[in-house]
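The chain that follows stands alone, in the form predicted on its own, written as structure tokens.
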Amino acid sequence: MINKIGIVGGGNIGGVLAAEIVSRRLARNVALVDVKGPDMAAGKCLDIAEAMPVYGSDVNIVGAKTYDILAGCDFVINTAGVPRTMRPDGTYPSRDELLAINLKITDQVADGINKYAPGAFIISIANPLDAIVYRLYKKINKCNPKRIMGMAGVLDSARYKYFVAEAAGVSVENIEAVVLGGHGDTMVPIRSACRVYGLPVEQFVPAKKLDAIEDRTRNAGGEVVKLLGSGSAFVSPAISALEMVEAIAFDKKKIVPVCALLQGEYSVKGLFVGVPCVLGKDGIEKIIKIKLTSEESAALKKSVAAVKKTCAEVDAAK
């Protein structure tokens, strides 16, 4: 069991986070941190622990407006952010709008870490994410790069092996997939490496409807926020999370998809990009190389450019 884990973001996927570490029995200590108020925080983490006795859990949950409740952590999972909410005019905020917002936040998080929980994993949730979890990375004294990370390939592929499976009639336990790059609509389903029961996807599901899915995945996240009206995708971003810090708690050695810092791999040097990495209990223990096709290799190289470009953005933001 880990001892301490600890949010940041009381939000809809904070809250989902504290629930499912309890649910679990991952930690033996939850500190959950909102700065805003009134006491958010505190209220989600009385809610869960009167739900203890259901789940027939003893674990010690906090909540607060301060970051000391890090202290003594061994993860903390970043969820602070602005989300992709819809305006009154049903407009949405746009990239720039976001980045900027988040980027302030990002930094206050970056502070909180330093002070309270300097040697703890991270895993960065909040969006747009490969640009937050390269500022956090920035930002946090002496980071180590194994052991800061972005979630989102965990979630895309998900969506991705959800998609395939239900247009091939089969269980989702039977698909294997992978995104890479970008968490947003220039991320690259590889289709090269899905498998059906270990047999080519394309002999379960026709190449036209491969297309549409593949394009769906890309859009999937767009696709809750407008379905909900109000907010964004959080069960699935929470669970995908957890898959991560299970990996290295019990060190697994378990090749998951990973936002991670690239330091020569894919020909790619200093950004964070979406990846399949072997997570253990030192983090990041190995990046590993996909074959790709030419078609994949070039889709991969445009989602690049544009992380490389939201990350001169956020450089230039200082």
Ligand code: APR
Given for the second form:
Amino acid sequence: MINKIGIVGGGNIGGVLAAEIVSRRLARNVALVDVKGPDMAAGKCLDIAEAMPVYGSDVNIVGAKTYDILAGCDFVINTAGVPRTMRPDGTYPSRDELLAINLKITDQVADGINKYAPGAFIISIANPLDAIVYRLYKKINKCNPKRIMGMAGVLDSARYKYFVAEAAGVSVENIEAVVLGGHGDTMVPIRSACRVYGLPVEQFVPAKKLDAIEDRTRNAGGEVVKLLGSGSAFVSPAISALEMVEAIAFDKKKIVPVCALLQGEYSVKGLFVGVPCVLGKDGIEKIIKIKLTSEESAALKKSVAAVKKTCAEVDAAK
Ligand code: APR
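Return the form predicted together with the ligand of this protein as a structure block, the form predicted on its own having already been given.
Shown next: the complete complex, the earlier chain at its head.
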């Protein structure tokens, strides 16, 4: 059992995370920070705590508007941010304006971690994923690259697996699939590594259908956003982040796609990019190199270029 998990941002994803941690009895203590008034995080935690007799779970769960409750956290999961919503005057913030706002929020998160939870494992979910985790890394004091990571690949791969399972007419448990690169429309589903019961996926799903599935995977976040009408996917990102927490906390040595700092791997230096990693008690214990087809390599290069561009914008932002 983990001693303490902190969650920053108590919105849709933060709420699912807190409830799921209690339901799984994954940690003795949960701390949820959200700046929203009157005291949204405290309210969410009280709601979850009042269900504990029904869950049959004794977890100490605390919510607050201030970061001091993160003291002693082994893990901090970051979901803080603002979505692209319409302003009262009917206009939308531009992509740059939104990035600037979210970077300011990220800097507050980094300050909170520096003050109250130095050394904690950090799993960041907030979007734009690659930019936010890069900013956190830059702003957290003496940040150990093995202990900071973005959650994107687990979810993108889960979406790919789900669509393949549906098309093949078999259980999701029979599918192995991985999506690499940035967490945007340049992400790269790796068909050459996609297996159904250990067999090449093409044996079960025709190539044309796979093209459509991979396209759907790249746009899966947007598909959910459209259907929901407001907000974005929140159950699948939360559950995906907990897969990473469990792999580390239980020293599983599990290979999962992680948005990790590359230091020469895949010919990339100094950027956070989605690659397969071994997760264990030390965090990112190893980055796994997989053989890609020339098409997949070219697509990954393109995706890395997109991440590089966003990170340059992050570096330029104060
Ligand atoms: N500190 C703590 N919490 C903050 C801060 C801050 N400085 N700024 C904003 N928040 C909170 C908001 O008050 C809000 O409750 O972050 C929460 C974000 O929750 P939602 O808007 O419900 O978003 P959610 O669906 O949970 O997604 C969170 O993950 O997948 C990404 O794109 C998604 O970036 C978004 C993030």
